[in-house]
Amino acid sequence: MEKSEREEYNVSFFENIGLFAWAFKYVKPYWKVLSVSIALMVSISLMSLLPPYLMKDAINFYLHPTTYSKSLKPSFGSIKVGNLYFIPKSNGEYTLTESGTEVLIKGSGQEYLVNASVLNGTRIREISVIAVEVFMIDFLVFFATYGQLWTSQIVAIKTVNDVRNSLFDHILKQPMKFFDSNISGRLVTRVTNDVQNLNDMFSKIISSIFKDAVLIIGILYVLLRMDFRLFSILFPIFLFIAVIIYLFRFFSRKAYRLVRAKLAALNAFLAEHLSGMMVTFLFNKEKEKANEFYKVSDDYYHSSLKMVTIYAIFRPIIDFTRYFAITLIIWFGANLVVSKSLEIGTLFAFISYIGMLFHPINDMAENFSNLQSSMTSVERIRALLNLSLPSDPTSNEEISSGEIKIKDLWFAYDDENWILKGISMNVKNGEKVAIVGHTGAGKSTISSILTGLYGYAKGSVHVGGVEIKNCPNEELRNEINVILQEVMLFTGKIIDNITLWDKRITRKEVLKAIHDLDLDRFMLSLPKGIDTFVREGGSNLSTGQRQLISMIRAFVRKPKVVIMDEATANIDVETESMIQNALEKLTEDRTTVIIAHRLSTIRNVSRILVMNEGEIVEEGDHEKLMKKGGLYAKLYRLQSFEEYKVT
C-alpha cells in the first residue's frame, strides 16, 4: 500500500483516543442535551433487561409454580387460605398437588385445601399484571428511544454544523498558496463527506456502541447472578466470540482500507477522463480508455468482494455460535430442570438473554469498523483546522492614492525557483501601464502580489504610500480591483454577482455604475436586466457578457487601482467595442496596470514594461520599443504575422 494510503486510513488506538478528545470539544457547548441522551441510552438498555426477567417470574411463580412459603400477611400473587397466605417462592417449604377441582398445599407436616378455580384466577390475574408491566416497559422504551435518537441527532447536527462552519471559515482564511497545493475536490470532500462521517459518528456509531456495551454488560451480569452453573458453560463461548470479533476487526479494517483506496482510484480516473472526453474522441481512444476503466473498475470490484466475503463469514459464525450456545443451555438446563435444581422459567429467561446478547455483539463489531472510518475523517478535519493562519495586519493605514512603487522585488512560489528577480517599477497615480512578455515571465504574479494573494520574500511594494505587508487585506482589496480573463460568476442574479452580496452597495448605485459605463443597452438585452438569473459559472452568458459584468463589479466599488489581467483576450468581435468603451470609462483617472497578451490592444498605452524570465528587460512606449528592435518588437511582429494568417 502506498505511503499516502497508510497515512490516510491507518489510525492507531492511542491516536483514536486523542481524536475523540479533540472531536468532543465541539460537543461541549451541548453537554446538557448530550447528558440527557446518555441517560436515555442507559435507561433503554436497563429497561430492555426487564421483560425476560419478568417472564421468568411469570413462569416460575404463576404459570408453573414449584413451591410456596406461608405468611400471615398478603403479598403479590399470594393465595388466601383462611387467615393464612401462601406466596410463590423458589425455595418454599410447601408444594402444590392438583386433583380435579381441589388443590392440595402440603408441607411442614401440614395440609391445606384450596379451590382450583380460586388458584387459577389468582395465577391469571398476576400473569396479566406482569403482561401489563412488560407492555408498559416496551411503551417506555419506545418513547425513550425516540427521545434518545432526537437528542443525539440534535447534538450531532449542531456539532457538525459548528465543525463545518469552522472548517469553511478556516479555509477562507488560508493564503492563496494553500489553494495551489490542494485540489478543490479534496477540500470539498473534507467539508462534505468527512464532516458527514463526523455526523454519523456522533448520532449513530458512538451512541450505538455505548448502548450495546451497557446492554452486553447488563446481560452478562444478569446471567451470572441468575445461575452460575449455566454461565460457566457459556464462558468459553464468550472467549471464542471475543477472538472472532478481534479477527473480524483486523481483516475488515484491512479490507476497508483497500476498498477506499480502489474507490479513490476509480473516482480519480472518472474525473480525469470525463473532463478530457474530447481528446479521447478526437484521437479514437474510446476502446483503449474503456479497457483502462475496466481494469480500474475490476480492481474495485475484487476489493469490494473481499470485504463482502469477510462480512459474509462473520455473520454466520456469530449466528452459529449463538445457536450452539442456546443448544448447550437447553441441554444442560433441561437436565437441571428434570432434577428439580433449576426452574423452567429461569431456563427460559436464560435462553432469552442469550438471544438478546448476540444482537449488540453483531452491531458493536460492525460499528467499530465504521468508527475507524469516522476517526480517519476526524484526523483529516483536525489536520486541516490545525493549519496555521496568516496574520492580517492590524494597522489602520489607508491607501491614499493609486501610486505604485515596487523596489527590488523577489518572489518564488516554492521558495526555490524565483519567478520575480529584483523587479523595480513606479506607476504614478492615474497612469496607465502595460506589462507584456512570454507566458511564465511573471506578469500575473505581479498582479497577485499587488492584491496581497501572495507574500514576497525580498524587496518592498507600496500602494498609495502604504507597504502592502502592513495594509489590512480588506483595505487593500477595496482599493485594488482585478479584472481577469476568466470571470467567475456565482449562481444567482446579475445584481448579486455585481455586489457580491455586499449590502452596502445599493441597487441605485449599481444602476448608476451601469449608466456611467454606457452599458444600459447591454443590460436591456438581457431577459430581466440586472435581475437576470445566472447559472453556475455564468454558463448562460457569453464570455463578453461575463467580462462586462466584472467591469461593473469593479467600477461600482470605485477602486484607486485597476488591474486588467488578460481582460480583453478571447472576446467576440461584437462585444469587443462595448468592452473597450467600458474600459476607457472604468480606467479614467485611475491607476491602471494592463497585463496583456494581445499586444495590439496596448499600442496607445504611454508606458509598456517588457518582462522576460522574471525581469524587466525593456521599457517605453510602442514606437520606442519597435524602433529598439528587441523582445517587444519580435513579439509584436510574430503576433501580427499570426493574426495576418488567421485573417
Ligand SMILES: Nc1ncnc2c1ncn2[C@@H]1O[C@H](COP(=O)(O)OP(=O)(O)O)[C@@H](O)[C@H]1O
Second form
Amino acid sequence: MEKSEREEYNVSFFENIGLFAWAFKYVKPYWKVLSVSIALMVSISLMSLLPPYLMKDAINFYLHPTTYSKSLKPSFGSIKVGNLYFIPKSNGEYTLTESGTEVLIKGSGQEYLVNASVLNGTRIREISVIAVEVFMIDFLVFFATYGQLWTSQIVAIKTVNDVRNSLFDHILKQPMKFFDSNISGRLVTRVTNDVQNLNDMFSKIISSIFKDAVLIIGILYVLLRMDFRLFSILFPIFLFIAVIIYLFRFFSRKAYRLVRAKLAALNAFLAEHLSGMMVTFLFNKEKEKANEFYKVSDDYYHSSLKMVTIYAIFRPIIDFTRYFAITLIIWFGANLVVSKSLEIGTLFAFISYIGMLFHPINDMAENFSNLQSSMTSVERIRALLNLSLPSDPTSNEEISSGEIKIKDLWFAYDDENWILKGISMNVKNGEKVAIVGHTGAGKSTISSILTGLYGYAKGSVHVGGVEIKNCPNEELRNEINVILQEVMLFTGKIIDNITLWDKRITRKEVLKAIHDLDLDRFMLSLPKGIDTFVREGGSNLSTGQRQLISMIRAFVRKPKVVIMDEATANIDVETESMIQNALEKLTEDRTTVIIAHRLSTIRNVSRILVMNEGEIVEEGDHEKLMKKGGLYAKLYRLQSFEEYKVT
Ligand SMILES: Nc1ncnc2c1ncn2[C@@H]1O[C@H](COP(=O)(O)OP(=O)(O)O)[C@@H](O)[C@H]1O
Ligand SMILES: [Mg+2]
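Now the other one: the form predicted together with the ligand, given that the block above is the form predicted on its own.
Once more the chain from above appears, this time first in line as the rest of the complex follows.
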C-alpha cells in the first residue's frame, strides 16, 4: 500500500514533533487569540488549585485551630484581648481551652481570658470569608473556561478552514494524472474527515493535554510542598500509575489500529458488494455473500470488543488506585494528626488534591491516544499538501491560429507502456479532420495532450505556432475546446453551465450564441429557457440536450480549435438533427478534430486518420480508404453490418 493510504502510522516522537511544527504553520496567523487561550488555560488550572488550599486554612485556622501567636497589631482572623491580638498560626506558642462561656489562652507562662462567643463569632466570620473567596474563584473559573473554550474553538475553526481551503486549492492545481491514481472517495475523506480530526486536535485535544499537564504538575508541586512525608508514601503509587498508562497506551494503540483495519475491510466489502449486487442476484450467491459478510463483520466485532475491554479495564484500575491512595493517606495522615505532627486541614487538602489528580491523569492517557489518531490525519494532509505541483509555463506566447502540428509524438500514462507511438499529423487552420480507430487506440489521449491535461515525453506539438509545452494552460484551454461524450453539468442554471460562472461572458452573448447555433427553439422548449435549473449531474436533461448545452458552452468562447470526442455517439433521434445543424455552425471556419466511433457520422469529412495501437496507419477520404480495403474498410463493414442488424 502506498504511504498516503495507510490507516495508521507508527510515527516516532520526533516525527510527531515535525508534524506538529508543520501543522503549527497554519495556526500562526491566529497566534494572538491562541496566546489568550493558552493564558486562560494556565490560569484555569492554577485557579483550580486554590480552593483546597483555602479550605485547608479554613480548617486549620478557624474550624479546628490548634495554636495561636501573639501580636500587637490586628490581622486577618485575630482575636482582640485587651490591647493584644492573637492570630491563629501553625506552631504558635499559645493554645486555647474552652470552659463554658470563657476561653482560656495559655502559653509562654501567661494566661488570658476571652469571651467564647467573641472568639466563635470571629471564627465563623473568617470561614464565611473563605467560602466567599472559593465561590468567587469558581465564578472566575467559569468565565475563564467559557473564554478558553471559545478562543480555542475560534483558533481551531479558522485554522481548519484555512487548511481545508488550501487542500482544495492544491487539489485544483494537480495534474490530471493525480486524479487517475486518487479515487475521489479518498480525496473527499482528506478534505472532510481528516480535516475534522485536525479540528478536534486543535480545539480539544491539545488544550486538554496542556491543561491537564499544568494541573498535574501543579498538584504534585503543592503536595510536595505541603507535606513531604505524605507525598513520599504516594510516590510508589505515582510510579505504578505511570506504568499503567504506558501499558494502556501500548495496548490501546494496537487495538485501535486493529479496529481501524477491520472497519476498513468492512467498508471495502460493503462498497464492492453493494455496487455489484446484480451479479450476486443473478448467480444466486446471496447466502454465500451473507456468510462472507458475517465473517468480516465478526472480525470487526471482535476487534472492537478487545478495544472496549482495554478501556474498561483501564478506568477501574485508575479508580481503584485513587481510592487506594486516599485510604493510604487517611490512615497514615490520621496517625500523624493523632501524634500532633500534622494539622487536620492539611490532611483534608491532601485528600482533595488526590481526588483532583486522577481526573486529568485519566484524560491525559485517553487524549494521547486521540492525539495519535489526529496525527495520522495531519500526516495524510501534509502528504497531500506537500505534493509538488507541475509548473505552468508563464510565457506570453499567443496562439495565433487553429493550425495543429504534431510531430513524432510519444506518450505513456505510466512512463512505461507507450500509448502514442510516434504520431505525426498536421491540421491546417479551419480544416476538419476525423480520427477513427478501435477503442483504446489512443484517440482520446491525443485530445488530452492537445489540451495540456497530460505532458508528453517525446516529440513536439504546436498549436497556432506555439509549442504547447510552453503555453500556459489558461491560454491553451481558451483556444482549444473539447466536447466530450459525457457532458458534465453542475448544479445551477443552464446559463451558469454555459458560462461556467465566468462573469466576462454576458447573458447577451449567451443568447446570441444560442441564436447563431439555431437553438432558439431548443431553449424555448425548456421550462424556463436558459434559466432552467439543472439538477445534480444534469439528470433532468436528456443526453442530447446536455450535448447541445456543451456546444453552446464551446461556441460562446470562440475557440480556435474544437475537438469532438465521440460527442455524437449516444445521441437520441429527436435531437440528432438539431445537433447536426448546431455542429455545422460550431465548426464552420474553425479547426475541428472529430474523434468518432460511429463512422457514418464522418463520411463527409475530407480527411480521415485511422489509428491503431497508438499509430496512424491510414489516411484519406472515405472513398479512398474504402478502396484501400485496410483497417478503415474493415471497421466500416463491421459497423454497417451491426447497424443493419439493429434496424
Ligand atoms: N488516465 C489513464 N491512465 C492510464 N491509462 C489510460 C488512461 N486513459 C487511457 N488509458 C489507456 O490508454 C489507452 C488509449 O486510451 P484512449 O486514448 O482513451 O483510447 P480511445 O479514445 O482511442 O478509445 C488505453 O489502453 C487505455 O487503457
Ligand atoms: Mg476515447
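Quick caveat, the model's predicted, so the values are computed rather than measured. Residue numbers count along the first chain shown, from 1. Rigid core (definition): largest C-alpha set, two forms, superposition within 1.5 Å.
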Original post:
Does the distance between the two CA positions of Leu526 reach 2 Å or more between the two forms, the core being superposed?
Top reply: yes
**OP:** Indicate whether Met176 shows a C-alpha shift of 2 Å or more between the two forms, with the rigid core used for the fit.
**Re:** no
Subject >> CA of Asn91, rigid core aligned, shift of 2 Å or more between the two forms >> reply: no
